[in-house]
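There is one chain below, alone, in structure tokens, taken in the form predicted alone.
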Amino acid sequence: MMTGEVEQRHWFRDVAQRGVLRLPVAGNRRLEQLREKANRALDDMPAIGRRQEDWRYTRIDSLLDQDFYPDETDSDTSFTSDTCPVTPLTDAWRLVFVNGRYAPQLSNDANRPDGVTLVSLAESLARDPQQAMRWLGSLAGQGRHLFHALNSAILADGLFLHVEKGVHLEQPVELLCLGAARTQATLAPLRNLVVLEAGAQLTLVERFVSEASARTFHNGLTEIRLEAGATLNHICFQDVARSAWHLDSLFVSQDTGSQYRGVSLMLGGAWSRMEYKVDFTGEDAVCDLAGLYAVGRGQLSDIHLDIDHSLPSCRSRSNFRGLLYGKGRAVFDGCIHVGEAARQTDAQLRNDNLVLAPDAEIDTKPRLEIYADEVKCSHGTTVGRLDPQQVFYLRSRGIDEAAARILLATGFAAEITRRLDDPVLCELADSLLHDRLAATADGAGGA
């Protein structure tokens, strides 16, 4: 290996060794085997670099420059209901984690209906070791790269959500991940497991927020299993500090007739990356993905999609938009694979980008791999700037140029933000985008 690759391997090994110090649930042999395999994968997997297609446009130097340590502070003393940096959703069952550690004093998981398990993963493994282990690791395995293996090697806690057959939850479930500032860079891993049995329905909202000075690395991995006819509405809203690093990887398995609707907003972080790996394990399943990434000064935002149509008559829709309002970079890499047996596939992949700053950069690569007949598939991408005629039209109606540009940019983003459905989240997204665009217009350089 090259010297840089050797140093990278040492970095992953060092972080994994530090993370071992906080591992709970000793004596669960299947969990220990999962961790052991992941530790071996840290030695066997290729180093992350531009020679790998999934990392061609994404550098991890800023991560490797940091020495991350697990948070040893008691999560109960980090925040109170009065000092929490975000207002939780009303009427939601809620699990809260601070730097990857469960915070029961901020959570609200009481009075759940029958047929629903909503607990921290560590609690589930301690109380009933076999329940979560039926599915844990079954979709992700050792993962697709070193960050996934690292997550499994130090797997400690996260969300465990299990909904039994035919149960419909009217109230949403909220997973709130808070980043607290510490004196050192902090590792905040999370491992989530979501299982909906046949015909179950649920809305899950994940929110990631941190204190302004928090130097956290959220290395999150979520496995989602939807059995026949199950429906999951899944919202991911990320607005961590500019001093934080954020990686969120979703592995989704959809059985016959299931529906997965995912909406993601990536607004914060110095370095952020979101990955979707979707597999259809039954016919007539539907996957609908939408997302918005916004990039200001010094930010890197990265979206990766891998949707595998291996069975007939499944449908996928992917619509992602990028808003580049300052000197930063964004990456969109989306792939739809249609296997030989996947006749009657209906798949669309779309990526549109609005560039508001002359020194912003976007690398976009949507692609189709089709090996079946009788399919309906399309893909496309655009990169453009504001239409001067539209700006002129608004100015002729008495709106100044800065306000006109903000209005047009937020209108571009509304194609995605309006799909959040929750009015609180819609208003929050609009407000955040407006404030950051206004700061740019005032000469703050995309701050």
The other form holds:
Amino acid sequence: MMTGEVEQRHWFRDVAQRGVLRLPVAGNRRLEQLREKANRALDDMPAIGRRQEDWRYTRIDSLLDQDFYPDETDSDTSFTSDTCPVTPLTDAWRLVFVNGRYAPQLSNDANRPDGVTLVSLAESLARDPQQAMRWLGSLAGQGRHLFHALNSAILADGLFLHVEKGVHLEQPVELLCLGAARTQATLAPLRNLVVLEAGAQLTLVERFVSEASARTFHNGLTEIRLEAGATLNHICFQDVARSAWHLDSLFVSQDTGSQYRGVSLMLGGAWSRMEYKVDFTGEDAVCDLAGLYAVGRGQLSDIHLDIDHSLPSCRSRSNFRGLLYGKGRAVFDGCIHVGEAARQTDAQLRNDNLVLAPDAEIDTKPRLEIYADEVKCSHGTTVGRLDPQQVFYLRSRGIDEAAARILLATGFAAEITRRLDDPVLCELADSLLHDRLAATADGAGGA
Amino acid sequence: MMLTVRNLHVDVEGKPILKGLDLEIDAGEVHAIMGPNGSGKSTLSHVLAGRDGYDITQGEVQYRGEDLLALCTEERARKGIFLALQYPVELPGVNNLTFLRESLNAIRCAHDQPELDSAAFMRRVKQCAQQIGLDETLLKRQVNVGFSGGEKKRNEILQMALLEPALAILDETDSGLDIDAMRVIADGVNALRSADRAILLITHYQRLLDYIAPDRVHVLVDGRIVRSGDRELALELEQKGYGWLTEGAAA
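Next block, the form predicted together with the partner chain, ref. the form predicted alone:
Below, the chain from earlier opens the complete complex, with every other chain and molecule after it.
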């Protein structure tokens, strides 16, 4: 049973209320207005329910059963690499947040080149109340559901990244979000703003990890604005604890000739949801999305794409793969809308799933809504099991069955993981997948 | 005796395919099994390698004094049985080098040998690749994905050269190859011939036997060996076809 509407609204209001109490005084009229508006949306927006397409296969009961509290512990000293080892990226500027709160001493933003603003959002708002406010909320608006409203209602901090016209950054920017275990279930809100001016280029790597027993709910919302000819490589690598909840919503706006290349990995979490909302504000823009979700026992992974081709000659690619290796569930809901004016649209949507366990479940729903002529659009979905011929081939070379299954499953995932384009992350993805699958093969996950 | 097959009966989906097959191969020998399509050649090779889907209703197979049929597929491989597939399987996303290293280490491990380190492994693989004329760029590709027919067969022979099996079974490895490719593969097989190793060639045509001289040739018709002989038998088959033996079997 989905929690009743009244209880649900109470839950959102309570969580927001606890967050509001901890907010620093904004002293920023526009920010206050934004929060107030979101607070009203918490009352006005419809409750989340299975009658809505976006939530048809997604239950959030286990989340709503928890009372989440904002973290009060000092973010810089509350975390050690002993409880949560993180392999650092080489040569990256790094902003670190612990349970949604900026940890300046763990961060590294030294020697930034000219033309780049890389700072915590709260710091930016304190320093120059108007800079970030030019864009904040401009892409997400009111948001699409109560979690978005909750994010805006207590909007306080996150990453603010602004790259001036024509500036190319070779070195990646890393946003590291750490989930720390507290005695209470902890809300980790995060609000990011990424603006690339015309022709700017950058790689942004978001990583989400947590301590093994962390009961955190990451409610992240990122607005990404790519101006004409800008290029963003955006990696999201999520491997939080099985006891954690993770929601990441991306609102992307692409102007003429811009390129957004997204690679997302969803490996952890009790519930892990990613939402992409992509809009084109100019022609000839390219949006290339790839993702991998891997779920085992007790996990739900949940991907939603909403790509809106409203202008001519843009291209979108969506290639998502699912690996279901234990009694887990996954939802893929991909929608591409091609409006009347969007002639010469080139859009492809793929979702392939490999089911390794008999009692796993995948609900996949690719949708193409085409209202324009002269378009090139396609979509395809597969749900399959390992091919016995492939397993036999490996076994006939001396590899035992469990190892053969792992090799084939990681091979299936490699179509996505190789796009990570970073040796540290590629190796990390491979070894994490290998460990999860090996644990299942031993009987722990019920494959 | 390396391999002894006695009165082997095998059904596939309830249909008898092998109907009392007898075969003996000793170490150091190369045997060829020839026969028309549908006679059970591939079934025999798959049963020896331990593939699922074959119902053994009668008979026994001894491999170096052990009950082969009691072993699972990977145990057979670790004990030295190698099957070069007629249709090598593509493994999307699985790197060829990873595949080769996992195989080699699984087999070394079973013999209480240490795993090879990366450098030693690479030397071995490159040496084998050179020997059988396999383009080294194929090592870094996904296993068999996008390989030509000839490249797939070479990749099988590469695995054989690397894993150094005691009993190598080559299932129609010559099919679909031009003369040059066949010569290269034959060279690879001949290089592997030794006193403690046996090779079983399964082929439809005798032309492979021009390059790999067998010690014994067997003709498989309708699930049984109907005639065995030396190399001359293969040449006789080429001249006369299988008809005269097929009729004999039916009578």
